[in-house]
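Next comes just one chain, in structure tokens: the form predicted alone.
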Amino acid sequence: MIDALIIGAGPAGLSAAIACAKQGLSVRIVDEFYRAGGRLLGQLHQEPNGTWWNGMEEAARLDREARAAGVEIACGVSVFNVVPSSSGWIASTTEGEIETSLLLIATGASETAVPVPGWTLPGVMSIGAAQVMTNVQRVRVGERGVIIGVNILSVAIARELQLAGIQIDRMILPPVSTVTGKAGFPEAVMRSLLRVAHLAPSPLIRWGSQLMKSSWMQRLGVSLYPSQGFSMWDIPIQLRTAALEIVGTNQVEGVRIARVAPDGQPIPGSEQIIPADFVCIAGGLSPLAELAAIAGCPFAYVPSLGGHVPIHNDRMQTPLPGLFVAGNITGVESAKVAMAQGIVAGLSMADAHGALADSAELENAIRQVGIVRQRATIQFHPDIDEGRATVGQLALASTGK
């Protein structure tokens, strides 16, 4: 039996190993993904002070320090069930079960899905699928698209796209439905991308931000919205533009589009249909949480988290003795967050295996979690700090202290 088992060789889950394993504890990480390095491995964009951050290298890097510090990495291994034992928990995989003293799940985060009328053809992918498919397989997703979702998520990967050498055509909104939320609305849509003006090219964008801070100049804003768009490395980003349906008899040849009202009602007489080969859909992400269901862990509902999470407190741990999780299965938040917190994590399984020599470095491993979430050139919701405290609370409750 192991010491520590991490489900998830992604930012947090390789932090939380090497963290984990310096303290002398026998640790093995599994990964359904062939490689290790989870989201990170599509990630590159860069960040205000000129630098890039280039997820593959930062996988790299992880990967060599944790093989260094003596973890065991087996990736292309899917955990399909984990149960308690007496002395720890037992995971089942497509290779055997695994029996560990202490558990960390760090799944990450899956993609929302948006439904659109067409979706089906071939050429319509997620955005993450795109990303993948283009920095990870080195595989062109096509010569001319269109991306149906704008956030935070497709805007950055529809620059990481772009410089790979692919037409972005535009970035329009998806129809408003039941199933497409918020997302399907302008002025919904503006206020989300206003936290992140400040990392538009243009400083023009970056300047008219400043004035959009209260509603009313936001009404006005989406009221007066250019129907080409605002350009963010020249792709159109069209704020009153939605999709209607993606066209195509075999393949995707384009998509039919109209003009919307502020309340995201398609303008009769403006549709129309633009060509494109490919598309991509953004519905955001949400935690990746099945297994810490299956595992019996408590859950609260958080939308400032990106949905359900598993109740845990600062150091990572649940109210099921020996279960830790860490990174986006706790909150969508960026990858550098998940790598503090898989360092807390790490640390953590460290003193409840009696292991950890100086208790004052997971005090200072959590402090620094707070640090990086404040120095986060990317936030995907604005209210994380009160989503965190609230789940903070919960597991105190949980715990009767």
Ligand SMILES: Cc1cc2nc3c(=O)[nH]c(=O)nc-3n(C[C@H](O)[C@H](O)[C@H](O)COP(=O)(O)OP(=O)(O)OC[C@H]3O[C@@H](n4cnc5c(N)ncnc54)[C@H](O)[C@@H]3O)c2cc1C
The other form holds:
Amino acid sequence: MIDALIIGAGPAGLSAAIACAKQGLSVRIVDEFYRAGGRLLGQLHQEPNGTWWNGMEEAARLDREARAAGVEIACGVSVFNVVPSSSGWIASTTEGEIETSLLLIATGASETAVPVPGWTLPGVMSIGAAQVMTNVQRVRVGERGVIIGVNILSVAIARELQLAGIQIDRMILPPVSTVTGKAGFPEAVMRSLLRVAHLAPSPLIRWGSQLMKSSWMQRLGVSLYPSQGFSMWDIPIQLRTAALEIVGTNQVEGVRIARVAPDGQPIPGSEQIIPADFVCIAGGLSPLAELAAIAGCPFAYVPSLGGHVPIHNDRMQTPLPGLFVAGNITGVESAKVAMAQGIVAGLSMADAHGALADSAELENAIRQVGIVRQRATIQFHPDIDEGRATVGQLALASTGK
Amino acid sequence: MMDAHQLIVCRCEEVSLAELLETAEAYQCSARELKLRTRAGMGCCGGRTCRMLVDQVIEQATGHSPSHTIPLGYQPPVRPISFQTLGGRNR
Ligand SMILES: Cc1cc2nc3c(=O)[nH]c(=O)nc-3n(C[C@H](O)[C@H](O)[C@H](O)COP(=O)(O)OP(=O)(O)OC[C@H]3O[C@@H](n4cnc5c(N)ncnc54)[C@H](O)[C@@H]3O)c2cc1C
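Next, report the structure of the form predicted in complex with the ligand; the form predicted alone has already been given.
After this comes the whole thing, all chains and molecules, with the earlier chain placed first.
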């Protein structure tokens, strides 16, 4: 029996492990990937102040600190079930059962699929898969590709692929359908890009965001939008073009595209096939909540946080005794927020264990999450604060005991 | 134009968008019932890819927006595992 088991060696899990191991708890982390770091491993981007965020280095630093603090890290181990026990929790893993008094689920987020005709052809992958292959495994995903789905994540990863010498022919929208949601509507995509535009490196988008505060201006914006789109780092971003179908016999050979009206409907006669040997589909992220769900944790549906999130308070405690959550499972935000949340969860677990030396440390860590959130350079949704408040209220209501 | 019949939504069980839409329209059912009727989400990946899409089809067909409860429940094991592991003999 250990004091704390942490599922997920991403920035949240590693930071939590360091924080609670330093308070004297025996801590083990398990992660199903062969290497610690989670989504940090693929991250490489330039911050608005010009410095680079190198996730690989951050992951190595956290891994070193955790091991130095006495944390046991087991990679290549999947957790497939968690159940409460008389003295805590039992996790079933591919390496056997682990008994623990406290459990932290820090499993991150998963990508949302966007089905496009032809998406089952070899050579089609999610944008996150392309990121991992390029930055972690150093495998060339192709020579010339098309990215379907325009959002903050896909724009950031397009740049990473380009830095690795891979040509991105263009970024376009998925076709409008029941299963593509708002991602196929030029207006909605433009609006969501503009809301995070203060972070964008492109002066055009930044300028556009000043101009288009009202919805009629946005509509005008999309219809006046240059038909060739605009470019960021020379990658054409075409909000008035959609992929109708990915074509190829045994693998991706190209994409059938069409110009679309501001409502996403294809303009007749504008179809053409562009050559490509790989396609990335980018549908956004949602919290990976499966283990919290089978643990029996109550949930909140909060679109600004990415969907269903386990209810938790600002100490990252769920209503279930001994169960904690941190990182993207609580809402999709940047790696720095995940780290700050991890520290809170770690200290909070130490507190639950009666081992927290100074409770002011926990209070400070909670404040720090808010500060990091305000300064975040990558923001996945403009209404994160409201979403967080909703979850906080539900947590208060659920702990009437 | 996009042909809904050709578009596979659940890749493990090869369920098309048309099949999902027609079933959802006909039965005006829950996401769970749609899963049981079509097998979408019941393949070896455990619905990791199409779970959200099944929810979206139901949202569109019934007009019900998602509630705080997760529409399609999760059951262990949440990863594909061998019988050996399931039986507790994993080495
Ligand atoms: C494709 C992608 C790209 C991103 N790019 C950026 C970016 O450029 N900048 C940025 O700030 N944020 C980015 N993010 C957001 C990112 O999720 C956060 O930055 C951060 O990594 C979240 O940290 P986390 O610790 O919560 O989860 P993660 O970093 O996702 O780590 C979760 C870990 O849990 C493990 N795990 C999950 N389930 C199980 C299980 N059942 N058993 C065992 N292990 C399990 C996973 O293997 C993973 O290592 C990206 C997210 C994704 C999905």
